[in-house]
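In the form predicted on its own, a lone chain appears below as structure tokens.
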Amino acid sequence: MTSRLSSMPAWARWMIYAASGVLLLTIVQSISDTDRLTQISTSREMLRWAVPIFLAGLGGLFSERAGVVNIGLEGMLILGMWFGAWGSIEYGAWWGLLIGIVGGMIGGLLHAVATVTFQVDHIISGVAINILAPAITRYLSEEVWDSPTTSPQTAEVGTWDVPFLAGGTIFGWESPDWLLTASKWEIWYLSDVAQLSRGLLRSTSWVSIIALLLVPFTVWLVWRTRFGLRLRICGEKPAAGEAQGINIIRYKYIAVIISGGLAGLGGAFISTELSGLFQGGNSAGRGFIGLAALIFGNWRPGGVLLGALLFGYVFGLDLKDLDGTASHAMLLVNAIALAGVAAWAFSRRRVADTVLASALGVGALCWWLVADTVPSWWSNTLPYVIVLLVLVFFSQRLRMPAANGQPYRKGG
């Protein structure tokens, strides 16, 4: 079965994974006392929460594929939040996004100067940017808006409904809404797929659409072009690339600046689309979560998106889960998933992983059976727990660029 999946095109594998995930949610929802796992609002909030995480993680992909660890994504995202809000207020929504990208690129440039030119430790430089960004934006807020933490209301770029699938309009004509019709049939599993899909395709922000289109674009750019090949050489064997005449320093600069720009776009999305204003602390650590999604996704665009959607799903579910029943149902999801991991590890004769996955799965099942609800902290902790489990059970499949984080000197 695994070999058949590996031989399939990437898009087909991801569709199978998504369909299997929805099937698991449908089964658990049928057993549990909640209907929120596959609601339209859940998938809509999942995408909204996932976009800035994905953009930060994608920025980290560019930087780390070039061999520069970018812990400073959080700071660059914060810079994008402020500059995006300012640009949106002064010049409009789309200009706000562009100015937010520039704000993040400034942070990326600082990180590149420190790490590439002056050989500062990548972690130290990133932490410094994360400390400086909130202080800089606070000062700018006081100077521009007479408030240290809050801006006026920002402009939004707007949303789009996909015609036919989600009832969008074509030249003023309102098309049918096929997914809404399918969701009303109340057919087991099919209606759940329709509801989740409609949440992704109805009232979708243009920034979300751009972010999703960046996945195939990044795959093409990094793995199908000369630029991408040279970028990856910087993160794998920079000395070999230099021997072939590649300007390693230039490509590292380009990669880190792109990284900052993508994180800045994620920050601008928060200010203009999620919250509608710049507010200190509104980043909620999404830059750090983007790094976790990058590791979860094995430094691949599709994997980063999957990790971001997983984080976004849990946070979006918690946002609408006022009575805690949906978070409680997630315990059963965890138990079933861990049972699958245990079976996978057993088939490969990995005894320690089999025992650990089985023990954790039994623990999750017992918690689900004993408790009616779960504490509020559980849903916020769950994404990080999942990342740790991925690192524990699938670390052999994760491979970061070989020269990632290593200092580089021209001619050295």
Given for the second form:
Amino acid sequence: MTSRLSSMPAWARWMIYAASGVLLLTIVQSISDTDRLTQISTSREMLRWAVPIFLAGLGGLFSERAGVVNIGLEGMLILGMWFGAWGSIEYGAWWGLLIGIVGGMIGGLLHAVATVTFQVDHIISGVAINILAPAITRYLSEEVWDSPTTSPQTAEVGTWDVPFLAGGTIFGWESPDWLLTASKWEIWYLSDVAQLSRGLLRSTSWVSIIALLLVPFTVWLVWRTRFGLRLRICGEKPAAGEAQGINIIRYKYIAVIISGGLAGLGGAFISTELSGLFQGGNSAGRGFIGLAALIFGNWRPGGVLLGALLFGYVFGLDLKDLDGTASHAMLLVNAIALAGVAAWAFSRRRVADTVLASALGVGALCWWLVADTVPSWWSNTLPYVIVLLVLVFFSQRLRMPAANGQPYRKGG
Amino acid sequence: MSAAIELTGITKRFPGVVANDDVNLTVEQGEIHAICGENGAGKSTLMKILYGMQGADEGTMKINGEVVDFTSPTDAIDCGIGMVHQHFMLADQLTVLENVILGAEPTLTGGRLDFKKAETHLREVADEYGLTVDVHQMIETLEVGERQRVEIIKVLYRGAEILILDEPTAVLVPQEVEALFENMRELKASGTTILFIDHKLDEVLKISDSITVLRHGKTVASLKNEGVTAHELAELMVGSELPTPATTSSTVTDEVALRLSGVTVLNEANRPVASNINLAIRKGEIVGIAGVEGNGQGDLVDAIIGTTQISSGTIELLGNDITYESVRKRREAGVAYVPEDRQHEGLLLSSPLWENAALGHQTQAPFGSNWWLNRDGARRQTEAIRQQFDVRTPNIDVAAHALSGGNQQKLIIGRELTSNPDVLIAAHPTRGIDVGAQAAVWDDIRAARRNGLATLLISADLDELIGLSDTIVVILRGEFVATLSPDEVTPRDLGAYMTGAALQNGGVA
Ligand SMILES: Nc1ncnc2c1ncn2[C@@H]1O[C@H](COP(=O)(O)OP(=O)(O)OP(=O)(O)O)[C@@H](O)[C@H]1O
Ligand SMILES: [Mg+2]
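I have the form predicted on its own already, so could you send the form predicted in complex with the partner chain?
Everything in the complex follows now, all chains and molecules, and the chain you saw is the first one.
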């Protein structure tokens, strides 16, 4: 089964994942008292949350593939938020994004100097950046906008409606909106698919589109090019690269700076496309969650995207879920997923894992049965719980770059 | 024609040691030049200097008659030098192809890797020298012998004219050594100059044209390989006689220390890599396992240590069933372990020696208790190991990576033997250890055996296997196919059993 899946082309595999994910949601929705699991706004919110998480996670991928743990992503994201807003206000929307990237890159450079040149512990340096970034942006806001926490309105790069599927215009002609039509048919599953798809394809930010295109681009860059091979050797066995005449330090620097730039783009997206202004605290820990997505995604671009979408879904659902019924229904989704894990562990004859997954699954099921709503802290915690569970059950399948986090000295 | 390599007055100091002290070395064009010397004599350091990985403090280097000053391996590579390191320089998670092309990648426009061209070139090189590898395998799935081949292909791929091989034969079984020597002769015929390091003197005498001996960082002799004997060479290296690993009288008792009954180990694809293994090692007995690398001996060791779950069968230690015990429980119950790859499984390379000496015994006196480490006790014990096993190091606070390969190995042996184990699982215990220290390790194992130690010995060195073992079992494709008495078997016969040739011919005459 798994082998047949992995021999498929990537897009086909993704279609299957998506289709079965929506099927699960549809089934759960039909036996619970919410209709939010598959609404248009749910998937729109999912994407809006997922994009910065994904960009931060992808930043983490570049850095950790080169052997530098980057817990400073949150700080770099915050720098991106500020510089993105500032650039956008001063020079316009696209410049804002670019300047946001540069802001994140400065954070990355700082991390590279500390960890690569001065061999500071990666975690310590990252934490320092996370503490520094909010302080610096606060100071800068005070200086530039006379307000420590908020900026004026920013410009935004705008959105795109996909023609035919989501009613976009082609040369001024308004194309039909097929997905909207389909979602009104109210056919079980089919309309749910249509709704969720339309949320993704209607008024989609250009940044989101760029972010999605970064998945194949990263695969190409890191796994198909000379640059990528050399970058990966830094994270796998730098001494081997050095022995082959590769300047490890240079590649580590480049990787960590790229990492900061991607987190910076994520930050700029938050202020210019999501909030429309810089506001301290708006990062909402998305840099950290990006790191969680990186682990969830097994240090691969597609996996990081999947993690970001999953976490984005949980957060996005919670946002519009004032009465807590949708999050309540998510408990049932959790229970089913855990049952799947238990079955998988059982087929591998892993007794302890089977028992644990079943127990947790039954726990989630009981909670779903006895309660009508769940508190909102639960949705905020869920991404971390998911990552913990992934680590518990799948740690043997996770492949962190072998030399990730290790100090590197020339001439070993 | 000028010499291929001419080093004069090379000196290299590390904190507390002078690794190279005014070393001179001349290697002629197109010769095979061996470098010998005890552990820590400075052989690897000298080679790393020649390869630009470390800078010399003093001295000059000439390559093909021209003075050079290397600041990184790139410079050396540009001069046509290639090096195979003592410890593999391969990334486990990358494919053979990726590892080989690294640093000399053929590219298309836009920096895209030209895998097709790379593969073609790799195959050309591999075919030319008869080196077979599966280019798309991940390194982690390869056996050590295959990894060695990848390392050599890596160097040849770049068309190196001067080849440095640091202890290439340490990890190879005799047949593979033969194949390697054949490759080396071919390379020499095509004009390549080869510098290689080896502790096995018979191999040195067999293949080399000239020999340089180092001792305590100094050149003590440089001679042509004409009429030199192994004894003279050993004399030059360590100032003592060549030891032989002959066992003294049998000390085997009746009491079984380790018993494996019907043990089967499956790999990830659910295929048996060790099937229905029955084995009993009694106190005072050494059982040797002979087999070509990758026939299941590694999986068997993992199963005994507890790093692999067995799918059926039982493992008993001193009559107690330990099949489902954790690695730590097994170790605490008296299982000592010398892993086959010291840097992968044996040491924390960036931790100090005293922490490394506690590794695996951290919960037991004198290193600590269940919760706490006992620094003083650990340090005292480490000092004891250092003296008893002659671990050459300035002090016990240096990181393990600063030790020479052989001294790292001695530290591991010392750690395991001083823990007073009941059972010793030793995979290639004297790999990389010089002839003098090898004799000492053999003596230590024999002494422990007299005191009732049960040992499972795996070794690619067939003389060692025959000399130390009380019984030899041959493993082939995960099964024990023969049980032999070391008194009656020669390395040649053993080689035939290991490849299965003897079994097809109905036994060795
Ligand atoms: N990076 C380092 N830092 C400190 N000391 C080092 C370092 N590398 C080597 N040494 C020391 O230099 C000396 C020579 O080491 P080297 O590795 O050259 O020995 P060797 O002749 O290759 O021995 P072996 O046969 O055991 O491999 C040793 O005493 C070792 O401890
Ligand atoms: Mg050495």
